[in-house]
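One chain comes next, on its own, written out as structure tokens in the form predicted alone.
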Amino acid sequence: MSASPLIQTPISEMFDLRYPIICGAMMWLGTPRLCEVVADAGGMGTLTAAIYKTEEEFRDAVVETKKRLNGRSFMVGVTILPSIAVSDEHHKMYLRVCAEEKVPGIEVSGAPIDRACGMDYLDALKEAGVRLFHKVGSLRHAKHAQKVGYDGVYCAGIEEGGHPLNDDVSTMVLTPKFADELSIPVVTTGGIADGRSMAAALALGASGVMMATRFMATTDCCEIHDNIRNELVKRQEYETELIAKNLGLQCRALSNGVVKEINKVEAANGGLDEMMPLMTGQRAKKGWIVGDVDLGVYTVGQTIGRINDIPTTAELLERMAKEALDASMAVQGLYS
């Protein structure tokens, strides 16, 4: 393929990217190797902190990522939500190491740093030059992020995989609302799978896009067994389900055997003790490896209905850039 056009936005300029396309944090999948692959393709990858349970393991992963990228940008994904495997002390450790290692950026999802860990942690990260982004699903949360000093926000609609806010508002509504009322860059996530959806996000006022599900269906996301990767191509947009609403931890996941079990427990007003053995990340980790589609909770978004092939990461990003340009020109062509 020939080189696609450079897309210049506040996000691509902030992180020196060819394309303002970010691979989101993915449990068990957001590794140093994948960060390197995404950077090589012109985007920005995310190292998933929760994969690493000790400070030594996490710091080693950060150092390895920095070495692989040789000065290029990456994010570290820190999810601050209730978890059995990841404690409050883990959250603080991840943030402290990121400040000490001066990582380029952090994507925080769940509770904001200042409320969960204290303003001292946010200040230390800012002092270290770390760019801070909070993934939020409402304007009120986005305004809080801007007020306390985040450098940008991820605008996460209900379409996203993982933990969308229970306001249940789509990216089509949220993105222009954020763009109109914030002075910091907005990255749209949820419903993004190709160049047309990226062009739509940019037209609505976003400075970039973040995807996770689409990156799963690439040849470079090799931690996923082919059985499951092929399943993502087969599935349609209506084949995800929201689980754990009763727990206040709403999560969108691929509709499969274990998700249906969880929803039965939830319908019977079952609690955390009954659901956690079904939701544990170890089941998903094993499932990714052995290729059992029904074994684990696989957090994917509604964009599975728009995934039709399994390209390399480089092919995907180059194609998206061209599609976005074509889509923009097509709209211009409607005007006389």
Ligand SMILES: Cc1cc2nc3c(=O)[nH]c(=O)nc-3n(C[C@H](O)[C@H](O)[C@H](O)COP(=O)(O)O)c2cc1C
Second form
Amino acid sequence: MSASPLIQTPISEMFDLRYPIICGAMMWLGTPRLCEVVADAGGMGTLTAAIYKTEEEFRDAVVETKKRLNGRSFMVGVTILPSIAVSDEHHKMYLRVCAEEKVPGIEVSGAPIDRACGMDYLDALKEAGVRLFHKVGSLRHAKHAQKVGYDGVYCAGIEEGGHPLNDDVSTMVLTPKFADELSIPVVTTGGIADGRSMAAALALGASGVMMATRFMATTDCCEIHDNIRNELVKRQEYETELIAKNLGLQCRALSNGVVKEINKVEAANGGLDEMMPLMTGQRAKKGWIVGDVDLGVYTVGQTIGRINDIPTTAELLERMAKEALDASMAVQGLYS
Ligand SMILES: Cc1cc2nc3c(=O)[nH]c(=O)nc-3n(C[C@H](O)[C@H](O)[C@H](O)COP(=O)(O)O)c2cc1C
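Next up, the form predicted together with the ligand in place of the form predicted alone?
What follows is the entire complex, opening with the chain shown before.
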């Protein structure tokens, strides 16, 4: 795939992408192979650090990604949220290895690098030429990222899969606010599933879009069972639920048996001890592979209601670019 941008934005230019479309961090699914599939299609994938628990495993994954991509861009997703399996030492190790291996970019979610690990880590990454992006759900957090030297922000609305901020604001409101008040590029995430939503984000002032759920419903991007892909096509936009809000770890997931059980425990003021066995990532890890829709907490966004087919990743991105152009021309056509 040619690196020359078809849609020219600060994001496609920063990372030499044909389309300013990023596949975000995905626990268990964001592998070197995924980064290659998305790069081949003209976008950018994210290697998800928390999949790898030792320095050797993580470095091997970074080196393999660099080899597969042969100079093309990828992000590394570093999630800095309270976790039993991933400690503060893991976060520091991930960031150190990213600087040593000079990865093209990092998507940080949760706490910013300067607060979680110290300014030294941020400085080392910048010195190594790593582009830093923070995924945030509020302008105050975005402004902090800009102030300490991040190169861009992901503007994450309440629609997104994963852990939207408990401010609960949508991308429709956040994107233009970010674009108006920041001088660094903004990438919209949450609610993006096709070219029309990408055109809307670009019209609101974003320089690119990031999606995760949509990439799961492709033939080649994620190593998941067909049952899961088909389930995403079947489900509607109202079939996700927010869980763990009381724990300060709000998470949007596919509505299923486990999620309903968690919400029952939460409504009865149950604590982490009761919720953890249900929420453990091991259940999702197994569920993706065996195709059991009710086994785990599957983080997905409201875009499940806008997914109607299972194309290849390349078809998806090419179609999105065309749809975005058609959508912007349709708006132009409304003017007398
Ligand atoms: C299966 C899956 C796993 C995810 N895992 C992570 C993760 O480990 N860290 C993280 O920061 N975000 C994670 N996310 C959130 C995505 O990176 C992204 O912010 C979000 O899913 C975008 O919304 P969308 O899925 O509606 O497109 C995950 C999302 C999905 C769908």
